[in-house]
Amino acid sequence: MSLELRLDNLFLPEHGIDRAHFDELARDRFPSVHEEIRRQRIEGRLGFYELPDGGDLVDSILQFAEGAGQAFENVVVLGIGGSALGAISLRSALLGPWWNEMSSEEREFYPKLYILDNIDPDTIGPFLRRLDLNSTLFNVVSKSGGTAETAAQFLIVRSMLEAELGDGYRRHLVFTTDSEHGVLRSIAREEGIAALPVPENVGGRFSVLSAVGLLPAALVGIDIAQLLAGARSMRERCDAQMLDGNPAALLASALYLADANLGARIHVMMPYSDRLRDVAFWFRQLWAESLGKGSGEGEPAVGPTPVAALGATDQHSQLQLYAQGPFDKLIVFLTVQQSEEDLEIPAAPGDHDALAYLPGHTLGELLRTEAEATQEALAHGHRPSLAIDFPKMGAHELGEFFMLCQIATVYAGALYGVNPLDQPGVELSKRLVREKLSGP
């Protein structure tokens, strides 16, 4: 079974998307948008499309993971943004929340996986002090090699490794960076440090299915072949030339029309699964950084605002706003139809009628029912939503989801008339950091 996109609660009689507008987009705009994406693929601009084909890079990743990589008890990824969020999503979704607390036997002797995606010294310092450097591999992830946060982390770690291990520090490092250029590639050549390439035509937020995400995944035993197979399956589905048969185009069109026609500029991704919580943060970067911009110099800016929520937790914090606040939101529900584990709810002690509806059901059943009830309640209040259903939580399904969202993003870029592959808005901040630290 594959991921299913459900649009049942999108076409509501009031405050929902008008089906006529959807049909008009399918007839008048989608053919040219689809052709534009096809042209960009042919020109080699959309490198993420080709990542599911694997090839020699996957062989190199598996060779490293099964060889040198298995000599370590800890793997630490140093990265930020697209260099970290994919690995975080893979860890949360496929390893579960307690992986690093499991015994070696429970982990089948795969290493623990830590991902340092910020530079707060109150986090980094205590973490590095408690880490056994002799049994740790550091994966430094930066395509350019010059990302300030990752570079700072690397310099600190390298100094600690060299002080502790002498010349042997090199085997505790592996770089994921540009195949030819940048400071990390230069250091790898100079110091004989293992390095894996990020394709030139793959940006950070589209890189989860490259070595950026695949190496950490392979090191901890995630089935990257299934991950890529799922992505290939979704890519094939998204080659459909008719909007109704193309899941990524449907997702992009729904979110675009909600913004453009309804003023629903806030797109909330709300998984009903702890394992998918970080996936919503991965999507948040993908959607925000790709679409929040102008189409050219002096052109008005566009861009929806993505928000991450969690069911059922945020039913008790954000749902009041979604249910009765402004009509400026579209909710994307993520549900998992089959839990990996489930717990039956036992009978309450004594005679408590208020709890009588719970015994005989399971936590998984309760969670799925809460997702259904929330969608129905929002529809009753004329609040549109859509849902992406995972049949189960596995590598194949996650690969499908990553590819679905990435292809939807480039379709949305074409609909908005912006380049989804650049991020000029972040460059000034980077330049100012360099200037301020360089001194007068």
Second form
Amino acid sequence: MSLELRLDNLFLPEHGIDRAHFDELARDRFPSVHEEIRRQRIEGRLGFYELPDGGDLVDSILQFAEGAGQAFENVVVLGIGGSALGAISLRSALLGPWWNEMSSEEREFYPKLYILDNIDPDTIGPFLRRLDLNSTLFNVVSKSGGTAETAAQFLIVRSMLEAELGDGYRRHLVFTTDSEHGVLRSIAREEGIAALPVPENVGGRFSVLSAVGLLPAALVGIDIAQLLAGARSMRERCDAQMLDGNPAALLASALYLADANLGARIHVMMPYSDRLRDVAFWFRQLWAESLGKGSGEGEPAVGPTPVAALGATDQHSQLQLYAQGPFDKLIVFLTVQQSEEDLEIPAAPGDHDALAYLPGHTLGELLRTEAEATQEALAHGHRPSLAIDFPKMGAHELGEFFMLCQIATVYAGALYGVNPLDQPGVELSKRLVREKLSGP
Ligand code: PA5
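Moving from the form predicted on its own to the form predicted together with 5-phosphoarabinonic acid (PA5):
Entire complex below, previous chain first.
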């Protein structure tokens, strides 16, 4: 069973995507988009495509994880942006919300996993004070090696480790960084710290299936072979040249046409699953940083605005806006058809007709029914949506999803006419920070 895309609420008579425009795109534009991406892949520009093939890197990750994983009580990832969001998604989706609260036995002696993706001292200070450094491994993740936030975290942690553990501090660090360049790579060489590579042609937000996501995952016992197998199977589905048989092409085209033809430039990803909540944040970064930019010298800026929401919670927060606000949104529902657990809803005390429809059903049924009802209600109000159904929540399915979204992003880049691999707009603020902190 694989991930399934449902487009039945996309082609609505009013405010929906026009089927004729969709067919036109499939016929007239998609073949050249597909060809362009195929060419870029052959030229080696889209390294994320090849990550599911694993190879030696996966062996080194598994080897390292086997040695280190059960030797430590805690793993702490230091990273930001694309160097953190993949690991956060993997943790939430595959370990569930209470992993760090579980006993060692319940975790089968795999470590707790923390991911520090910000530099707020009010978070970092108390966190580090509570941590037993003797039983902690820090995975410092930075492709460039020089990102201010991650570098600052690292310097603090390194100095604490050295003060507490002396020379043995090195054993408590592993870097994930560019295979050749950058200051982290130099420090790894100079100080003899273990370091795993991020391939040169894999950018941060496309790196979840590299050591960036795989090492933290393997350290806590996530089945990375299944993750990669899922990604491979999705890659194969997306080799299809016909738009209709290619899930990434369908996703990219639907979102692109919503923006370009309907003015629906707010793309909401709304999982009906707590486990997928962080995956929506991962997608938000991928979509925003890849597509929000100028389409060329003197050309207008483009870019949809991705929003992360959560069902059913946000039915009581955002849905009013989605249902009756401006026609400027396309909602992507994520559903999980079979939850790992389910709870039956028992009978109400007394004779309360108002609650009579609930007993006999389960929470899982209620959640899925709410997702279905919301899609129907939106369609009824001429609000288009599409759905991605996960048959269940597992490593294979998550691997499929990551690959689906990454391929959809490079297709969307081609449709919008932008380079999805760069982020020139974030450079100036980085330079200004350096200048401000360097003093006069
Ligand atoms: O997607 C990206 O390229 C960015 O979000 C980076 O991941 C982020 O800026 C962190 O960069 P680095 O991994 O070099 O520390």
